[in-house]
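One chain follows as structure tokens, the form predicted alone.
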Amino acid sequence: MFICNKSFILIIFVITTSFIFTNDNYAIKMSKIIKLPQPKYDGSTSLEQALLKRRSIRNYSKKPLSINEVSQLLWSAQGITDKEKSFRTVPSAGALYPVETYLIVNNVENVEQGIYKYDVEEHKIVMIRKGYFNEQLSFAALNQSCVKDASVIVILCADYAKTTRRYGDRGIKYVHIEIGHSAQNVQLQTVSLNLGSVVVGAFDDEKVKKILNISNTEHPLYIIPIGKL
């Protein structure tokens, strides 16, 4: 006859629950995935008007962004435009796409604060760190208030090796060109959504990498704070 040992069962329960609730990475991977709404392809602002009105805006209201606005912003940065060929909203040398897009969420309706990575293929965001990070990122960006006050912050990073393996040192230039395409797309999209944004290049690379908790192969190149007007 099998006799259950209550002490043994209790130990197993504690170990199991401890793993579930203390292994943050595991919990994040399992539960902090947000499928983004389908982006719209027919905004009310013409390209010409967006170009005309684009300005660097550093002051934002405290109104939250919607998940639909987040969807549009990330799609404009690196979203898929041709599923069969996996083409994106930006040109990329050799269609290698070395850019990785991160999103720091501070004030978005029904979205928990934290750092998310944009999954281009699935058009979703995956939390990689939970919590409030605007202040830390502002400190890394020479205490710029626009970073601290933003509702969301798009951070464009690049893995140079994806491009330099094919094009050698010339690939570094190609990566920088692609980052520029993405940043301009985001800026024009903010105009179309009646939001404010500014591109920030002054920051401590290593501090930003530590905040994002990214590998040594990825390098942050652009910070884009965004908020309501």
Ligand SMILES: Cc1cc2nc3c(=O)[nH]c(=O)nc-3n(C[C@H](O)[C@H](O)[C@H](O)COP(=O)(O)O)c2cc1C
Contents of the next structure:
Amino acid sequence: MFICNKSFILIIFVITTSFIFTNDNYAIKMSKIIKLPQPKYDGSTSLEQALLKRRSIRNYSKKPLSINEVSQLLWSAQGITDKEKSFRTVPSAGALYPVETYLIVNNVENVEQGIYKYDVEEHKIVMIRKGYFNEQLSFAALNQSCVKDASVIVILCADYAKTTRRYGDRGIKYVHIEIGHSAQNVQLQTVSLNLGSVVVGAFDDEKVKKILNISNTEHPLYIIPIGKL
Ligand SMILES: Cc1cc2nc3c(=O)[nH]c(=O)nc-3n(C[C@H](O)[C@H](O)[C@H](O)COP(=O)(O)O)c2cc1C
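Next, report the structure of the form predicted together with the ligand; the form predicted alone has already been given.
All chains and molecules follow, beginning with the one already shown.
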């Protein structure tokens, strides 16, 4: 009877796990680490069209983003473009890469709401907090409605010491320039994906740090709410 019970449990376990691993959406929803799909390198919008169309967009529809769109956005912010040298989509003084990218997920198909950190090397996102955070973040950003209504929010933070260790105070300037490179990439990528976005600099640093639960060495510099048109 005992052996029979054990075999029954084993059969149920095999059926359940095979269901989880054969059903992609379910597997994505259940995991706290999400391997992002390979970004595409051949969008149909020319660079000139993206530059021409780029505009701050603060109203979004309630349609969810796809995981492919999330992948593309994070890759544009800091993704690897040269695996051997670990160079990225953005230039970086001394290739020190002080920018850390966070993603607040509000409305993405088959992805749990929460705060995720972008793992650049592995092109994956790792959940650091579970739940709905748009409202708290909007409050930290002087109640801006674009932050509350966004389907995802990219938050660009920086660890200044990574750059100032080598370049002294001049490194502070470099970090701010690098944040600009990243933010511009994200905005142009949103245009190419037919999404809306705006770069937000008006927020309370300490409140944002608390929401992200980041260490004292990291500082939020830009919030980029994004959603479907
Ligand atoms: C450093 C910086 C901070 C900004 N902060 C905000 C902000 O907090 N809220 C907002 O709605 N727009 C913000 N913007 C967007 C500007 O308002 C916007 O770029 C400007 O009105 C020009 O419009 P455009 O982006 O459509 O060309 C910011 C832009 C920059 C460069």
